[in-house]
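In the block that follows, a single chain appears as C-alpha cells, in the form predicted on its own.
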Amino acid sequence: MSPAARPLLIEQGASYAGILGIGAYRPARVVPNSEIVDAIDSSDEWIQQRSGIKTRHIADDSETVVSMSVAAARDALAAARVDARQVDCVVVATVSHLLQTPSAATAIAHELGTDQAAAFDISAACAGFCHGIALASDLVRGGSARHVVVIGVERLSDITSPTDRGTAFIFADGAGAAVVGPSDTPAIGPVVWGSDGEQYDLIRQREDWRDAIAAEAPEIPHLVMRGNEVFRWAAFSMAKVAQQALDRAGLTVDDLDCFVPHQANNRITDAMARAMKLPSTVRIARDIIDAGNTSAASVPLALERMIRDGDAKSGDVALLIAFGAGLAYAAQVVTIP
C-alpha cells in the first residue's frame, strides 16, 4: 500500500440477522382438481395420490405479481413492526414476472413507500426464497441494509399449459415474505445452497422467446417438468442438504421445532422426513394439499400458515429446504419470529 493510500472505512452490520416477521398473500379464487381433470384426462384421485394437493389459489386479472407481493410484504412489515421508510433493500424471487425489465422489485419497493430502497430480482425458481433469506442475512449483517423485505411470489398460472398432464395440476399462484433485520442472538443459519446444472433440463420454460415468438401461432412459453426424475433427485438428495444445514447451525433433528420444504409433492416430502429421520414431534409444512406448488412462494407462505394455525411458535427452531428449476436449491434454520 503506497504510504499516501488512505484505507477504506468499512460499514459495521449487526452481529445476527433474523426473520422479524412473516406475511402472506393468496388469491381469492380457489380451484378443486375437479375443475382441472377432463382438460389433462385425470381425476381428483389420481392427483392427490400423486402430489397430495386438493386445491389451489388462481390469481385474477387483478392479482399481479407486483399487487400480491406488496400485499404480502405489507403483513410482514405490520408483524415485524418495520415501517416501510426503514427498508434498505427489497428482494424478490420469482420466474414468473413477465416484464424483462425493470425488476418487480422496483415497482414494490416504490409501492411499499420505501425511501428508495435497493431493489432486484432473482432466478432461482423454487429456490428462489431461502437464496432471497441468506442474501438478506448477509446484508444485514455487513452492513449494507439494517432492514430487507424477502418476498417470494408467482403466478404460475400465466405460464403453465391447463392441458399439460404433468403440470396443470401442480402450479399455483400466490405470494410470502419477510422481514429479515438485526437479531440480538443467531436466528438465522448458514445457508447450504448450489445447482446440479447437469439436470438444467428436468423443469425448465418448453421454449425461448424468439422461437415462440416465431411460431405459427405465438403464445407465452410454458413450463415442462420431466416429474419422476425431479421426484427421484429431490427425495434423496435433498435430504442431505438438509442434513448439511443442521450440521452447519450446530443442531441435529431433535433440535427441530418445524419442518419447512418446499411445497413440490406432498410424497417427496414424505421421502425427505423418513430420509432424515425426523422425530415425530417436528410439525412438518402440508400447506401444497389446499395452495398447490407455487414455486418461490410456496416457502414463506407455508411458513406463514404454520405461524397461523400455531404450528409453528416464536422461537422455534425451523428448517428451510427449496429446490426447482436449474436444477438449484437452498437451505438453511431460522429461529421463528
Contents of the next structure:
Amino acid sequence: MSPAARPLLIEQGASYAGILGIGAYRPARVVPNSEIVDAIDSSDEWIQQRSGIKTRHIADDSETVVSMSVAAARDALAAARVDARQVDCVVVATVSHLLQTPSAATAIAHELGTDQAAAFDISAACAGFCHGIALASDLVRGGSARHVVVIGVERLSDITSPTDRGTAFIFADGAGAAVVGPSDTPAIGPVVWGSDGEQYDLIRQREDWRDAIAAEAPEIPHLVMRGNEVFRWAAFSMAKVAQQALDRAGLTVDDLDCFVPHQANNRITDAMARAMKLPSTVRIARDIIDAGNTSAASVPLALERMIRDGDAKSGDVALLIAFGAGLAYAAQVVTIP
Amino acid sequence: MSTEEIRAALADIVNEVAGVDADDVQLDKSFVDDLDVDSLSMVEVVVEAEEKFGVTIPDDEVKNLKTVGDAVAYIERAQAA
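Write the structure block of the form predicted in complex with the partner chain for the protein whose form predicted on its own appears above.
Below is the whole assembly, all chains and molecules, this chain first.
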C-alpha cells in the first residue's frame, strides 16, 4: 500500500426505502374470450373456468414497450409527487422488448425527462417486477440512487401464438410502474428470491433467434409453457416462498391487508391462498379477470387496480410475489403508499 | 391404512379442492367424467395426497390415474414400496 493511500469515500443511503407511488398503462383495445376461442377450438366458459380470464388488453402498433412504460411511469411519478428530474435510476423488467440492444430503459429515462438517470433492463420474466423492487430498495438504502422508477412492461401478444391452446388465452399486454425512494419507516421488507434452473424448459421462448430465422417460414419465436407442471410449482412451492417473505418481515398472515401475487392464473392464486391459509379478511388481487397474464407488468397493474378500487389503502400491508420462466421468483412485503 | 381408509381420506381431499360431495368419491368413479375434476384440480388433489399419505406421485404418473380406484391403488403400492 502506498503511504499516501487513503480510505475510499462511500455514500450513505436512506435508512429505509418505500414505494412512493404506483402507476399503470392499459392498452385501449379490450379483447374478450370470444375473439380468442376459434383459433384454439375452445370456449369462453372453458377459459374462465381454467384461468378466470374474461378479457385482456392487447396493444396496437402505437402502444410500444417504451410508450406504455413512459405512460405508466408518469402516472407513478404523479402519484408519488416526484419530478422526473429527481429520478436517478430506471429499472425496466420485460421479456418483450424485441430490440436486443440498447435496453428499453435508456429510451424511457430520456422520454421521462430524467437528468441522464442510470437505466437498464432486467430479464426475470414474470418475476421481474419484484426483482426490480428488491434492487431499487437496496439502491436507495445503499446510497447508489435516491429515486428509482421500476417498470414492468410487456407486449406478450408479439410473442404468443394465437393457435397455441396452452398460452393464447393467457398472455396479454400492459405496463405498470412504481417509484421507490427514501421512507421514514421500513416500507419494503426483505426479499425472498431464487431460481430453479432445473426447470429451465417449463416456460420458455420456443427456440433461439438463429433457429427461428433458419426455419423454412421464419416467424418470431413464441412462448411455450408446460401448464400443469407450472401450476404444481407455482401453487405449492410459491406459497412456501410467500410465507418466508412474511417470516422475514416479522409478520404472519393475520397482519396482511392485501395479497398481490403475479396474475398468472386465478386457479394458482386460489391454490396459493388455500395453501397459505390466508384469512378471509385479506383482499386478494384478481386483475387477471380483466387484464390476462401480463408477465412482468401484472403485479404493478394489479396493485394500481386495488388502490384505485379502494381495496388497498395507504398504510396497508401487502405481500407481493412474482414467479415465472427460469424458473425465477421473488417476494416481499410492502406498505401501500 | 386399509383401502377404505385411503379412499375416505382421498374423498375428503377431493371435496376440499373441487367441492365434490365426499360420498360421491367412490372407487369406480372417473375424476374427469364422473366427478368433474379437471386437470388443474387434479394437480391440487395429487399434491395434497402426497402430503397426507407420505408418497410421491410424479406428473407423468398423474395422467394414468383416471379413476378414484386407480389413485387409491397407486397410493397403496407407493406406501408399500
